[in-house]
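Next up: a single chain in structure tokens, the form predicted on its own.
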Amino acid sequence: MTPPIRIGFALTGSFCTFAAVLPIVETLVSRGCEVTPILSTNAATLDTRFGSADMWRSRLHHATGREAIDSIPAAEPIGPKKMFDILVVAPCTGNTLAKLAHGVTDTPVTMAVKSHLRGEKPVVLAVSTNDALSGSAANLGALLNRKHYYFVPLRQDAPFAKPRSLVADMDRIPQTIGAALENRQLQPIFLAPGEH
């Protein structure tokens, strides 16, 4: 019998995408994966018009059966203890993208990624940021060229209203995980607006 895939699933503060991400978590669990939520400081503490921090924490716990990792000390053992086969950051904000590109480790999520990469294991990024084609473009480019990072295919979500914004197609997270576990980037990385 094949052991279940152990997934660390990290959420950062692109709160508008949480509703699209939760069904993906539920899908992964329904496929037999062991999913552990990881929350950035903002995701763990901020109440927004998209819901309270406690509500999202509760829904993630209900979906996975696991308590969220929500502190730097709790995230640090991820690598040494080989807790996950793969780590997903969905949504991955421009702020988190910048920190990962520059080796800044000051949130539970960036610590989780750093610790996980210690074992040269795959990290999947599902980008969601309004400045992906401006301020965050250099960081996106840096991580596209870095080993062990794999990107969920992304697109301009509103090319005329927000011409520099990119959002990953969250429905492709499971496919991206499968490809990353084979050390392969799911293609194409960049999707046309409206492409499914």
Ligand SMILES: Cc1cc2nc3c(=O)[nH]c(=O)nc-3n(C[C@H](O)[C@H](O)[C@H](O)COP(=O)(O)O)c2cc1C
Given for the second form:
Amino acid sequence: MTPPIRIGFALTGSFCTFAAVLPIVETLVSRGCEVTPILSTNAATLDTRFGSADMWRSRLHHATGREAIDSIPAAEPIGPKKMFDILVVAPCTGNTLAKLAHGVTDTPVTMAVKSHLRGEKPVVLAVSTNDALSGSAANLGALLNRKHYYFVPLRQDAPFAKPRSLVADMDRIPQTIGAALENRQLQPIFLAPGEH
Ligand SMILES: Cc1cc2nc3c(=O)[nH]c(=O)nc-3n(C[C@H](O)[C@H](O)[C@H](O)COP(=O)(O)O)c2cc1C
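Starting from the form predicted on its own shown above, please give the structure in the form predicted in complex with the ligand.
Complete assembly follows, chain above in first position.
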């Protein structure tokens, strides 16, 4: 019997996408993956119009059976202890994208990525940000060109109302993970608006 895939599943503060991500976490667990939630400090603490921090934390706990990693000290052993086969950041904010692109490590999620990359293992990013095609574009470009990073396919979610916004298709997270574990980028990386 093959051992379960161990997934670190990190959420950052794109709160509007949490509701789309939670069913994906449930799908991964139902397929036999061991999923450990990881929360950025903002994801772990901010109550927003999309729900309270405690509500999301407890839904993730319920879905995975595991407590979230929510501090830099708790994320630090991820690499040394080889805790995960793959690390997913979904959703990944423009803020976290910028930090990853520039080697800034000051949240549990950026610490988790840095620690996981120590072992040269794959990282999957599901970007969701209104400035993907403006302020965050250089950071997206930098990470598209960096080893060990794989992207959940993205689309312009509202090309006319939010012309610079890109959002990953969260339903494609499981497929992206499967490809990344084979060192492959799922294609196409960019989806046409409205394409499913
Ligand atoms: C209600 C709400 C929704 C947000 N949605 C997004 C989003 O979709 N994408 C994004 O990049 N930032 C979004 N932000 C801003 C981030 O939460 C903010 O940049 C924060 O510093 C991110 O920190 P983190 O990346 O460490 O989680 C949102 C903020 C709030 C309050």
